[in-house]
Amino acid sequence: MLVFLTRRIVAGLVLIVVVSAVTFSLVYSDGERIARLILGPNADQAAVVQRAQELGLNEPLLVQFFVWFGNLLHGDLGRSFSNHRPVIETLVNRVPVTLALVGLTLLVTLIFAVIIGLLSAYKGGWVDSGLRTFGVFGFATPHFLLAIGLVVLFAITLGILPATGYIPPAKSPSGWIQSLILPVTALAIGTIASASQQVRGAVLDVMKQDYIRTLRSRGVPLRAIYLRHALKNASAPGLTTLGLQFVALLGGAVVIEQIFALPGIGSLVIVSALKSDIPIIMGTVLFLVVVVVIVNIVVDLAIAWANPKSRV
């Protein structure tokens, strides 16, 4: 297991460096253009050149990347072009909101996808048909439409949940939960629909195996076979889907945070892109890549625990 973990960590570090280099080369390819975006379209050319020199944007791209990466190793992601605050400080204020949104969505997805997938495979018949219909509906409906519908129903019509805003957990745990119920639900419906179908299909495939027939011939209760044997052996496809869903959730969080006015990474990316705040964009990309790598490593470890053959 240690060798398996080491390989995954090394591969993740290589991926972080490669994605950082590619992103850096794309956003820092034209230093004078960046300086002009900062100073405005009417800025004098001499002022643009001077600003580019002050920011080190006139250096060769490779030199700029090594300087940026060296600072990164010391925990320095540079300063924002718009407000001159350290990028790491901005991310620290925004990251907990996005992690709370995506983390709670994954937790809700894991619980309900397993329950729905198992129930669909175990019951069959109209239950299976109804749950599959829900799966198609949830997968096909965009997050923003679900979000708008939830706001209209629970915030405007019933008035039982806040429509927008975010309350930190340190200020009010109950208010924090209430401010995330609608965003998490809007994100979770689609992911639950997709993941539950993967769990259902994987469980049905496992139930066709020879050892399952052996267990049934020995009189092992069907419910115990589903819970103790089929679910564990079918966990690999479900965990893989969950890891892929995490990447999709990060993308969906951009829209959801805008709709519910959550001060997370998604809204930060949009504002930074409009202001051409390159350091913020680079820091955000780096954060997202690191989080995705960590989640994939955790998923790989979970799959390796459930199925030792996957370690090779």
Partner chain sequence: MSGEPAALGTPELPTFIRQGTFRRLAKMPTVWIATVILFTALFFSFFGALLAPFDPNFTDLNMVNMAPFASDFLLGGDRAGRDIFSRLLVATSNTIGGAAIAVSISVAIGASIGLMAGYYGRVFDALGAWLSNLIQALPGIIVLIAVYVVAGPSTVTSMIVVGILIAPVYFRLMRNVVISVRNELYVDAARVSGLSDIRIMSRHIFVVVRAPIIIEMAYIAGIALVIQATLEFIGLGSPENPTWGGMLQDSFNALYISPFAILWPALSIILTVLAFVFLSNAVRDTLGDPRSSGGKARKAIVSTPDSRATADAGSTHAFLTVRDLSVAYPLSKNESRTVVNKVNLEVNRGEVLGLVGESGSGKTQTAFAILGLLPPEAIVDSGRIVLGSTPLLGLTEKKLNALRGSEIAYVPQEPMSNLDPAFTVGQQFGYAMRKKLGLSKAQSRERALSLLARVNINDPERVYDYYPHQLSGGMAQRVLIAIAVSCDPELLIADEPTTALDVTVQAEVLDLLRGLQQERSMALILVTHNFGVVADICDRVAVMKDGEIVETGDTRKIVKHPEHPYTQLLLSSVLDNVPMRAPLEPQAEVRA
Second form
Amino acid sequence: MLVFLTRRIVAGLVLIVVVSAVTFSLVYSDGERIARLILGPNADQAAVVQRAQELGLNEPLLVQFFVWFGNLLHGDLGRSFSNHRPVIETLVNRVPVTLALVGLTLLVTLIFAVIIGLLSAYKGGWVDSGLRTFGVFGFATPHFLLAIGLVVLFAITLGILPATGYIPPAKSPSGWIQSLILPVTALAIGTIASASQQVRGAVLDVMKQDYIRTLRSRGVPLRAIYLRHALKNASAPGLTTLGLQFVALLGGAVVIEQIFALPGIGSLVIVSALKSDIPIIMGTVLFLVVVVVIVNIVVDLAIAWANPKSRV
Amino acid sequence: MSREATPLLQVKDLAVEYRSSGWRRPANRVLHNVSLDIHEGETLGLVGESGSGKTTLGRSILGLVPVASGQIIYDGRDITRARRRARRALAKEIQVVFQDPYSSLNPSLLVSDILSEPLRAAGIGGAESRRRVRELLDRVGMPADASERYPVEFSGGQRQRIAIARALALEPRLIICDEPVSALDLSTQARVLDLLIDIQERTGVTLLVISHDLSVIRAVCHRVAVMFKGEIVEQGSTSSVINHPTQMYTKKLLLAAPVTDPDEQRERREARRLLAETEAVA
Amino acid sequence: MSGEPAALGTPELPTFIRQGTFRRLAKMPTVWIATVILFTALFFSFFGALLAPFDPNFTDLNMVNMAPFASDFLLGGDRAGRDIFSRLLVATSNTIGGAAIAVSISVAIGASIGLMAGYYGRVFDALGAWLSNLIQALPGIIVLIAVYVVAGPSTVTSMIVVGILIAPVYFRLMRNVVISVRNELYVDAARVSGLSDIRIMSRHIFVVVRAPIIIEMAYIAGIALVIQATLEFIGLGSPENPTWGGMLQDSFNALYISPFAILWPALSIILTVLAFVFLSNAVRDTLGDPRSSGGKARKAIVSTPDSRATADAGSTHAFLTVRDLSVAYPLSKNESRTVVNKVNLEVNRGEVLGLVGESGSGKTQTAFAILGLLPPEAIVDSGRIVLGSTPLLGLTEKKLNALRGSEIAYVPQEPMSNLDPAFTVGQQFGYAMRKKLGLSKAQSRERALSLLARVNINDPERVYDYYPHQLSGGMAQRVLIAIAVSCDPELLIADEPTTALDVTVQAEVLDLLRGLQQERSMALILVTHNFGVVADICDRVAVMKDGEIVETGDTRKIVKHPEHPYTQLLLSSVLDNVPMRAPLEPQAEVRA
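Same protein, different state: after the form predicted on its own, show the form predicted in complex with its partner chain.
Starting with the chain above, the whole complex follows.
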């Protein structure tokens, strides 16, 4: 188990280095362009060249990367081009919002996907076809359209929930929940739709296995078979998709934060992209990859729990 | 068992390993220094239980698994690590009949396509190919109209006949039959084995029959090699191995297979118990 | 059915296109609607610019935020006073073209690498898997935003990147399908037949992968469309041309003034995506994906007039009595296939009955009918099954569960697939003993350990904590037997219990079954195709053929003097009775 864990952690670190290297070489490929971005479009060409020199942007890409990476190990991600504050400070302010949004969505997804998937597999018939149709619609409707629909319905027409904005939990716990209800719903419906179909398919696959019939032959009631055996066996494929869903959720959060004006990583990255604020983009990519790596390790551990065969 | 004539196929000190997943773990050796000869026109049986390496031996002769060490010599030529081109040329010499006639025939192809596949690979096409397909079906006792149907439409025994026809298509000198009847019903087993014997008597083809079932070996093989844990523990003529086994494992194998006569079976059971006791003492 | 030897796998792959697929698809209304929508979108993507009544960038200040159906601007005007309908039409080509780029790139990259990885394995596989994991670990939108920073707004660039990001879907699909086909014996046979790799791929592998690739294409087009609209919506689309996502952003910003404007781009996106997804699902279902039908394992339909009648079968004193049992499976609405036909059986306490037959004889179906474990689509036509004095047919699942385990128990054919891989041996013992015998956790552990020792497992303490994959086939079968007898059943039904085992292990397992049966004087029904097994253990035999019992009687009598021609045929086919092959021609031996 320890070997398994170390191997996953090493693989994760490699992934982090590779992704940051690739992203770095993409965005830092043209030093003068960056210097111009910092100084603004009206700057003098000589000043641009000089600034690039100062910032070390003329060094070979590999050297620049090692400098960046060395600073990273000291917890320094550079300063934003636009407001010149440390990137790390901005991230620390923004991260909790995104984590709250994505974490809550994941929790809601987990609960509803398991319930809907099990129900669909257990009941069959019209319940199943109804839930499956919901699955297709939920899957096919883009997050942002759903978000718009929710805003129109609950915020504009009914006026029962805030349309936009974010209230930190320290300020008002109930306000925090209220400000997250619509964003989480918008983000979760699509995920629930596809995850519940995965659960359903995995449960049905398990129920076709020989050992299910053998369990029934011992007088184990169907309900117990579904809840204990089918669910545990179905959780390995289910968890794998949940890991992938999480990555997709991080992407979805970008749009949702933009629509609901939540001050998270997502809205930060969009604004920074439009302003070409490269240090922020680099910092965000790094942060997200680290989160993804951690989540994948957790998922792998969970799969090892569910599927003893994978514990190597 | 040394004969002057060169054997058609010689296996010398053959070892096969499966690489296990993960880099550091040692490879899993499934065949240890196996040697055997097969002479032109004979049927050699390879008997053993699961994990004995009998199927791996067959597949390594066919070039379907890589060899770790040792040699496979066919008709004087070393084919141990034959390259793709040379291996493809061997299609005319060595053929195979697999255990499972359900997965050994592609369900989406017509029987005529399945049978003409080796012919086309050998450059035989058109009318000649169609004539040969008819002839092959006839030789394995299938009606000519079978060629325009799909494998799904046939029973297990009929499918195995089609698989045999495919093996015969290029008129090979050696056919490796890997558990040729173990997926078939009892009443078809005997008939498929009869077909194999009949074909051998008419064409003089050499057969290597791999089976876990001693009664299959007994019915079709001139000689038999007993495999256990990747090694050949005993070999000899079928009658001597079956009637006078020398190795403990062979004796156990012989006594373990139940016979249909309840009284005889009771005696065998008793004999098996005694054997187990003597083994425990030893 | 499941009584066949284990080697008989699924006879055909579910994914290859059979005749009639298109005919069946054409009958589904969703398929029609989806096709019409997609063709409309395709049509407008070519001719939208020509058909648009206005130039997409033509502005008329009178038309700013104009309501729909109120002017020349059919669907109203946007907040710059441009015709929404014209913009919508012109934007179609951008949208569909973008999706086409993403799909082609992902198929080209993913499928080709997947094919190589699946067919050649090793380096290709490791590299492909690593790349695919890498890509899947990246949040797509973030990557696209990073690309935007470097390359600026460009639909083509971003859709190429989307194609690369989606390529792992194809990679995995292709790799898995190719590996499963590659392991098919017919591919080995093709190699032995001398076919080149290219021929094998085109002839045997392409046939199987083309259907899933097509299904996935529609689905991926849908995803690409959503990603594209998302990018445009957050303002990272190309600004010169109108786009659906861009129009959505415009109208979202004017949501309070002109709420209807948002409807048109939203509808266009949703309808097109839905059409792609529904089409993909319909094709998948039609090609017989087993996941298309749900439903719990209901009890088989029992339609017997006197199923609840009391046991007037008490006239015989057998422990288990089966009278006129028939089981059928529906083929279509009016037809059904009978697999068990008016079967009569009796088993006494302490007696071993062999149920012998070839595959398809109905022996396993009979066994499952007694256990009440027939699949839900099975129809029990008529008959009566009485255990002791309890009629079994027509019992509720609850009452049956009370009997299963403690009155009747079952030993399956395949030991490995009949243990739940996610639970230890000890956990698999647990439920039945604690519920049925009311034992505590410690007591049930103790009992399980003694049972494991009884079935000759060397180190019960250790095996108790093993997971099934740590057991050998023989050990797994012993564990299954131990669990089956754990609640002291009166009747044990063993379905081909030794077929999947090696002969030497088979002999030991038969010894074990015989021992347990004698010390507990259980009734034992042994389903088998092997007369040797019958001779070894059975007191009486019933021979089945095509769902009927053709002959029944004392084992010694049936084996030595079979009366029915079918029994005679079976016994004469037993290879033990075939003469030994004569040694090779003398002249060959002479050469020695």
